[in-house]
Amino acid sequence: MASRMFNTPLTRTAPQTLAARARTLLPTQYANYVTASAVVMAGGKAKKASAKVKQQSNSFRKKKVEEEDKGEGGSGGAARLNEKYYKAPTPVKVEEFLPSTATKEHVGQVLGLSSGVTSALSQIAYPTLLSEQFDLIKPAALVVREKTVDLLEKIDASMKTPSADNRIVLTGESGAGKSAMLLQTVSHCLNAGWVVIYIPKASKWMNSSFAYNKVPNTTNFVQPLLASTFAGQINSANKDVLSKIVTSEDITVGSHQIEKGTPLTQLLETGVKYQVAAQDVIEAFMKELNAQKEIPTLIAIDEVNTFFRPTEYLSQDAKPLDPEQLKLPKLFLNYISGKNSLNHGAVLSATSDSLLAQKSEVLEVALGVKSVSPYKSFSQTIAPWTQGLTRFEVPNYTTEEAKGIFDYYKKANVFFDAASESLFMSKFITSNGNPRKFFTSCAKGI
């Protein structure tokens, strides 16, 4: 029986739409609630051939639909129509965050990323706590803080020390501010015309995002894609400053012979075009870098933390690889650990304690954040890496910093009540100064 009425109305008809075979196949009730659902997110067109089925719905479905229809019901429309819950964000003006403004006098002062960064960092994604306030208020901006001048003062006095004597790593608790300091002496760099590499979203070399192929003969990997992708960004960032450096030798990549003189930015357009040589082309510039003696570079590396466990990609017989089986974060490693070293610059890397399954307990404890028994033994591959790092700690808001980053969400417009120091008050003691918690109660009225 149960074959006769699947069979019968497939066999002796024309081909059948997939909707009109669920029609066909479930009751009554259940094919209305699949076509009302149709006509909710078709619209136009739908909408008016399916007037019938809206006739058959129940009330609450009907309203719901016409609500929608109107943009006052669905998840985007009280936010655009619903001005007692939510106000549109106020464009505000600031002055500029630049090398001549990242001083003491300014602390406490909320300063917009130049338009010169904002252009140069266009093809890399922001971490994501600082695009969700980018998106929000515009321009993108951060509040100037006492460890900021004091970690852009030891980065300024390293452009004429060797990068080996120069490894700092940002920690602190979930959500201090640790990317956004990084971010804000990437953009002192650029600013002061350094190379500047950034990397803010190390997690994304090692969970297994990008296709990866084993080199022959070894037990290393490279990952094409992200290598081509990485060059163009690099490219992007640097161009005025990399036009301006050339090759000290001829340069063999793969196939391709790039010629004595040849300009750097010509180097790392061969990576883009070519992913097959794109991991040789970083490692020629990184070498290039190193050869030159005149502008200081600094490596910028957030979410360090996950380049010092095993990563997300699998060896052929189903283990995890260590980071140096994969020749571009082991490339990096390099001048983390100060195996290698630019002649003038530093490397400046953040923890991130938002990915709790990616934290690295043997950088916790090379960095003194974290104390564990001798007795315990960590992997002797990642271990030689941590080797020589300096911890530099980022706190929550001060009182001052707090209140300057208030102000500026004030005049952006983006609380529910009315601003006021009983408010800021309660905001601060509750978030206990943490940028994070403070940014999510000011914004959202958590």
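Residue numbers count along the first chain shown, from 1. From a predicted model like this one, the values you see are computed outputs, not experimental measurements. C-alpha atoms forming the largest set that superposes within 1.5 Å between two forms make up the rigid core. First, how it differs from the form predicted in complex with the partner chain.
- Shown in the overlay between these two forms, fitted on the rigid core, is a CA shift at Q387 smaller than 2 Å.
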Contents of the next structure:
Amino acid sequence: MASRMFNTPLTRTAPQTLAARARTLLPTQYANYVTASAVVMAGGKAKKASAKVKQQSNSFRKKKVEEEDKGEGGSGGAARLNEKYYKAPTPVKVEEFLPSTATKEHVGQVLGLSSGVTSALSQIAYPTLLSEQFDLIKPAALVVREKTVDLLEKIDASMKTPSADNRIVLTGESGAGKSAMLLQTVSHCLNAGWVVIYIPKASKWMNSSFAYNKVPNTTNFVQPLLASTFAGQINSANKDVLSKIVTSEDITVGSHQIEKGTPLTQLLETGVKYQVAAQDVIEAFMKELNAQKEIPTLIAIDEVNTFFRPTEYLSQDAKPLDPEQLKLPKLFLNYISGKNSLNHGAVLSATSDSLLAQKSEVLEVALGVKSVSPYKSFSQTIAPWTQGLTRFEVPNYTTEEAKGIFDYYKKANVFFDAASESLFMSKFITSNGNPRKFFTSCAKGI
Amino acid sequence: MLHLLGVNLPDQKLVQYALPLFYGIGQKTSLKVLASLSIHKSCKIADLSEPQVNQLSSLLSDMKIESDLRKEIRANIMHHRSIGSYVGRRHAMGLPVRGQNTRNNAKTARRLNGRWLKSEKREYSSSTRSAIPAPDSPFASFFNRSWF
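Switching forms now, from the form predicted alone to the form predicted in complex with the partner chain, please provide the structure.
The complete assembly is shown below, putting the previous chain first.
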């Protein structure tokens, strides 16, 4: 009896096997068992949730987020995307695109926009689709093409000639690189010390997104806020150059007096400060640029087809306004058409196919891009502005240029396959060398 | 929220799409109003300046909208009723007015016609609804019969 007493255990519980003890200690998770696929799905949902948030906040980024969803992995703005799932874009080391590097030897090299240029263009947005690419692959870089070198030679030759003799329009199929070539010219001229007036989205001037007021006793309208922001953009792009040019006479803009000898930066700042006077400030500014003969001017306009078709604004009779009835577009229409001319400089424009509804048939016929029946009548108010424009065709990539950009995409982790000759040829042929299609074929693996 | 002539216009709405909230202004008249006041199409109600709001309200008060328009429509239909025309009778019965077939498909007319007269009656009749049908109602001859 005593032995039985000593043999009974102190605890009341029955002796358990190891497995049974383990089961009691660990909580039963059978219902909440997480599979590997569930983790991936959760990651996908997080991606989609973050993507949805981005879509709601900024609609033009939708395309880019969808591209990244397709599984590139390596590229993308890491500041916006979940770092758990997206690596930051590896900035590629590129040399700078300078006037010295715009030669035939450098054709096929991808050169980055110099820091001076990017800071000058900080207040001016890049063209829409180009800016999406620059957000994707850092730093902003463009390939030097044969046609770029030809164009830059033409622009350099125009340095001492009036702008009415140098009115070039870049044409080409959609995605051929017109805006990119315009941007390269802008960068080249900024580095060379020209005064550059760059308008990346002329459609915004005409699509009724800025307030407009009628000028009393005329049929013209003025856009004060647009003129004011534009003056600020010119000022920020050319600060150093403009601080050296001074006004040649006393100027009265509205109720403000600008004395003779003030630097043009101050003139433009008056326009930024006082919206009402901004239009007169810009007109006076263009006159002052003409008054001096040392520094040439480049007027670079993208989406120029919106200058040659009715705008979205309405007159007081509810009829669409022509661009010549808006004072700021008319000012530049005079320079594009040669009615006004700068002493030294060029007017370079590029058409845009990304806005299909904004194509200008008048311009295309005048440039010889499109041929229509000779019996077709065109608007007599718009057709006269298209005389005397020189057409500069922007073709698709040559093999050399495409190879250069292909190596650049590989370094920037746009795609992860081994960069072989056969892969390059398949992408080049399927996209027919079209730069935009080549990029999507590299990025999306199509 | 801009309160104009009895209608609340939300601040974040484009002026082009806020003006049709007025009874009597549709898409076309809205664009005409914007054009005459030189307001750009992407202007929101919150972006309108004080003088622009005053111009807008003076222009709208000159137009026939809201209660003025409703009175005119009601008056036109009451006129038909008072002269005892076919059009008036059809409005009162809530049936198609313009000679449509009623064998099938008169649903919209049955639902919508006659609402101008009902509201007219409600305004001028006494507060309690009379159980006896009014003498000029369509069923007067049925309910007021002394024989069955």
